[in-house]
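Read the single chain below, which is given as structure tokens and is the form predicted on its own.
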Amino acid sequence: MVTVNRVLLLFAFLVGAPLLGGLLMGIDRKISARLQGRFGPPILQPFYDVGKLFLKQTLVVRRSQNMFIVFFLVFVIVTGAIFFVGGDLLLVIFALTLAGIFFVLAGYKSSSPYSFIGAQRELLQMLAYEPMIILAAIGMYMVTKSFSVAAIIAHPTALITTLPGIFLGFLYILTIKFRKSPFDLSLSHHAHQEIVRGIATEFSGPTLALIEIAHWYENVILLGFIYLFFANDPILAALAAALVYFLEIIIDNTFARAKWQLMVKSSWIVTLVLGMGNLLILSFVR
């Protein structure tokens, strides 16, 4: 029963995870666009665009880069089917920041000056958000003393009231993550970046769509990390994910962009004050 449990999990991701991450994109740009004072596209414009890449020609400057994106895809895919079907968190994250690394070799081998500085911006925003992401981690297996996804969500109390500072600094790292304002360096869903799209820039066609869909994925598997905070109560920790990107979509339509030295630098205070603090609290108190 466990095993059909599992198969069904992954199907429901497999499946449902970038239709879900594309319904998300729609909204944000519809939301995106009311907030601009604009009527904004359908709320079904990403499978649209998506739809329309697959038809267009994939003109590359060194074929090997699409290579890294498929490998960037299939990483991502792999990350979320362990995390749905309740695997080892930690190798949740590698396995995600494995997926990041082949997304910066692919800006790296187009050799384009966009695309190069694209993927040197993704490189920073590594370096800023993963410690943040990793005591996360930590954090959930002080109070449950299991790395399992499975065990989290089973705990019979919320997380958020034992890792608040925890769930804060993610809060604060998941605008680099969703690739919003101020923190959009390496590469932007809107039309408002100033190296053109940056690290996607020489991408184009399929490769284009699929680099799409690998994010739509990823957005999903990060919503499940908020979701892990209020896992005792599915209904509450699905709406908690809901706001928390509806929040995002706010910050993207109200800070401009920052420069790298603050991201870099405001990210890491904030893991050492909300994360590393609240995992000392918690090392006291327990």
Contents of the next structure:
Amino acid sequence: MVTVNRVLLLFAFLVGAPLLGGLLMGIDRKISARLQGRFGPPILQPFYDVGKLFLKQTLVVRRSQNMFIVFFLVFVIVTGAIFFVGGDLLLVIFALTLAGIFFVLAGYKSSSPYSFIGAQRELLQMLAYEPMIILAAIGMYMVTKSFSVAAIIAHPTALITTLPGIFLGFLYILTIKFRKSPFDLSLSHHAHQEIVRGIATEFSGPTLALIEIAHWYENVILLGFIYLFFANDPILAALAAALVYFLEIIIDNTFARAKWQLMVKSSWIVTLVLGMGNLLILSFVR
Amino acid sequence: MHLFGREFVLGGGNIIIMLCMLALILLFPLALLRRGGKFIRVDAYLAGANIKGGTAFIGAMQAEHTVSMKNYYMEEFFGESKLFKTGAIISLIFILAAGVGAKFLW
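Previous: the form predicted on its own; requested now: the form predicted together with the partner chain:
All chains and molecules follow, beginning with the one already shown.
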């Protein structure tokens, strides 16, 4: 029975995540447009965009650059698969980082000055957000005594009550992971202040569509992390994830892009104060 | 692995998942060997009309620019002067410790 449930969950993720991710992206674009006083595209516009991209020709600068993107997508899907069948949280983080590395390599491989800048900035972003993600996993382990996502969800109390600092720290780096405005250094979904769209500069047609789909999967996985903090009450958790997404849209439209120095320093300070602080208090209280 | 009296083991299933991912990474070079496919080769985008095989471009006002790339050196975080100071202090401590240790051993 448990195995059947897991297979169903896996199937729901594989099919549902891109649908949900695309829908969220459409809502994001609509809300962003309304915040800027525009009417905005239809909610389903991301699906139309990706559908059209699949019909286009593949232009490449380097022959192998598209393979990196395929591997990026595959590893993002592997990450989500491990996460949504209730696998090990450390393995999830490892797979997500691996996917990120393939994306960076794609940027370097495509040999354009703009994608080089994008790839370098993506590495800086990883430098900024990776410690906090690891601390979040450690915090969840300290409370639930398990790295398994299934065990974390089954924990009777809401993790937010014992890990408020980690939650806030995670919110901070979520802006980097969602590629939202103060920290959308490597590539931005909206036309803010980009240097010719960072890593994705030299990707076109079906490959660009794959990047887009990978980001839909990624967004759903990240919202899954938010879900874990409220997991004892599924409705509250889903509501919290939606609210966090809305908050990120507001932040995206409120701030101008920051310099990478500010991003690295501030996220390390946030990680150190909120993340480590929370862990220290937790270890003293117990 | 035993650490501080607690046991930390990566479960059997996790090791299999890990090995599958490693196998996938090892397959990656094979993907690079693939030839053919419906690709159209183009030069990288530069901020104008590409000339000299994509190493230079004609930008605004018909000006010719050569492409150059630079790195981030992160002087603020681990720049040469900072590394030198901390490195000197740490190695001094090590040398002194080694000297003191040698004195006691002999």
